[in-house]
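Heads up, the chain below is alone and in the form predicted alone; it's given as structure tokens.
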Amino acid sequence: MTGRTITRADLSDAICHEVGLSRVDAAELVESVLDEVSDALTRGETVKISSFGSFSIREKAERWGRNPKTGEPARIDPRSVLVFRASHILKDRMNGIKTSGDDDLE
């Protein structure tokens, strides 16, 4: 499964199009939203959007795993990860399930 790479620039240009604004104020409106969601993360908040999904930060502990190039024992430092959970909405959508909520995602 290959496909390409959505970025800033194809949000901004989608936002341009469907929206109508121009492309600085559709930049700047991505840059708005991404700085919001990765701030409320960073805070230690979940993020949910409506029939996409949510995201949170998890705290992974401190644990021993092995070297793989030599099989040795190495500690691995606690950290935070980050998690995504679809939406059933979502998860219907990637499966070619019609569902009352795709008319959100169009």
Contents of the next structure:
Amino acid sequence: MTGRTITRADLSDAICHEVGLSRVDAAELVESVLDEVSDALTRGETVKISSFGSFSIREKAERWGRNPKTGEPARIDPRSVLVFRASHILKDRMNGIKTSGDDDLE
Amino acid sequence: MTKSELIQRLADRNPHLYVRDVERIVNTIFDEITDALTAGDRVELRGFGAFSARQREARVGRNPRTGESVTVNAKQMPFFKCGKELRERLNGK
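How about the form predicted together with its partner chain, since we already have the form predicted alone?
Time for the whole complex; same chain goes first.
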């Protein structure tokens, strides 16, 4: 473990090297990718990236919780949450398992 | 939306790029995130979310069919936390 934090700038750099785009263009493309994924999710679509994982929206019902400070009951509004489900290929790679097979995303 | 649909959308928005380059760009992004997680690094994309590697301790599990004890090795799991901006967008704010 190196404990680094990768940011948009690192992704842009990688695109510069890989595809030979200018830094400005690469940064714009990174943003476009994130925008397209966000837009699809906002439309309620599931986004499936083969060999990486899928992002989907789960609808949570209203429920009653408590204000942890005062102990008073508090209504928690119904809301949408984003769930990321990693593909087996990603999980295996993180654990040093080489997979050659196809994807597991349905 | 699948990865190929994502690539097609980006290609439509960027007519000056070859589709194969758009494909390489998309693959590079997800490969970089995968490599970072494999190295135990964090990936923070402000407004979108953050990917990190979580450690799972070794444990004794059970084969659900036979009830036999099996040891489950320690492993790393990818974890994604949605960013504030995206979370608010998903809830129409």
